[in-house]
Amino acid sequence: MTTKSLPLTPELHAYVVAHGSDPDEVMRDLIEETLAALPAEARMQVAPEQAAFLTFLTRLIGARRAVEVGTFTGLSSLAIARGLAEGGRLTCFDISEEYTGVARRYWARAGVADQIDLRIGPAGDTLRGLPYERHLDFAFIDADKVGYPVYWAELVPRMLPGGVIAVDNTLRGGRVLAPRDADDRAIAAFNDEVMADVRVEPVLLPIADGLTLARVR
């Protein structure tokens, strides 16, 4: 027994991906084909187990609306959609076309692209499209770290109350104990921020690069 998160050795990683998170072809399909036409990039993608989480994540809330900030190639919004209710929606918000063109085909491949609406531009303009009324279920924030402050204050008034607010990379690497650059200063800022906001309830977890799950009261 131990009291804290064991670390993942590699062997440990694939045992857990292997048991509960194992990608279906689609999205091993899309994993490979990021890291062979993306080597220097590819670490933006999810991991798979985190993938998994999201999924099972959206479908155990009953998300109907979803929003994801910041979609790269879209392994973490084809796991998002994979979850939703039936009829539900997921607006991504990116700046690349590039991208997320290679999120479209993956998207209509697994059948889930009528779920989807892709919005190109900086999310902190295209995020103020969306109705400023409590409407959303599930957000998932995975985007430029100094933007996580203007992506936070934009969804939180947005979320239904028991909607849950997902935001990735809150460990970076560690390096929220010592900062080493202005992403690691503007994550770990933000981590401050999210504890000390009474509006919701925050949990910051040990997967992958640490993930914040916060429920809106």
Ligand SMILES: C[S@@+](CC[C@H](N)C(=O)[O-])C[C@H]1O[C@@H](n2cnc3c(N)ncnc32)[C@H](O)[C@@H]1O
The other form holds:
Amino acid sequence: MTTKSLPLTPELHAYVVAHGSDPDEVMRDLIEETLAALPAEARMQVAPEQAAFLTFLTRLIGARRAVEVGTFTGLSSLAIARGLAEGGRLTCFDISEEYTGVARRYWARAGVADQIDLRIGPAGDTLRGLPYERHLDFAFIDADKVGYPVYWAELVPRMLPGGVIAVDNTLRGGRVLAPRDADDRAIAAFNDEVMADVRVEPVLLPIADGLTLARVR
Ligand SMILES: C[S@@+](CC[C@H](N)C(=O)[O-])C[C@H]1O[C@@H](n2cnc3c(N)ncnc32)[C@H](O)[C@@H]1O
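Let's compare: the form predicted on its own is above, so bring in the form predicted together with the named molecule.
Then the entire complex follows, led off by the chain already shown.
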């Protein structure tokens, strides 16, 4: 097999962002504030091209009931909320009041706060508060990596047929090939679990740090 994916130089990445993924003023301010206030954690934020893709994808599938696990300062949730269909709602799960306090301000500024319901607590527990029936059409998993199998197990039975689950960091900087720590091992095992799950049709895209999309049967 030949490799057709290009490694992205900073210049090529800037070109990609400039061609369809340029953040607007609200998102730019959010990215800058996160970097200034939380320099050590800012890399947790999705890449701008992922944010644009999340809006594109949620709009493409006409998402009305969406969930995000791992909200941080709100960039991906803002992107998802912007793609929701008329009357659509996003439920966000995170453990941090501090991080999501930033998110709340930006949701308000972007005019999407009324569409978002935030639940604070360990997502393995709080996800169980969702109705145990097929009612979600989009889910984005981007929290602690060892929790992914639990979030997956809670979300798949709640997805409508044709719904999509997107999962971030599924390449772990390439370390899925040679895991170095517990998070790497968790993702490598999770990727195999997704491949073996007959309830979904998955594809792993080499966007940013790896983005798995799984269409639920
Ligand atoms: C990678 S960041 C999410 C980035 C976010 N999607 C964005 O684009 O800005 C991971 C988030 O997961 C949250 N988190 C970590 N462990 C968690 C848990 N057990 N339950 C819920 N959230 C958790 C952290 O507080 C952090 O905000």
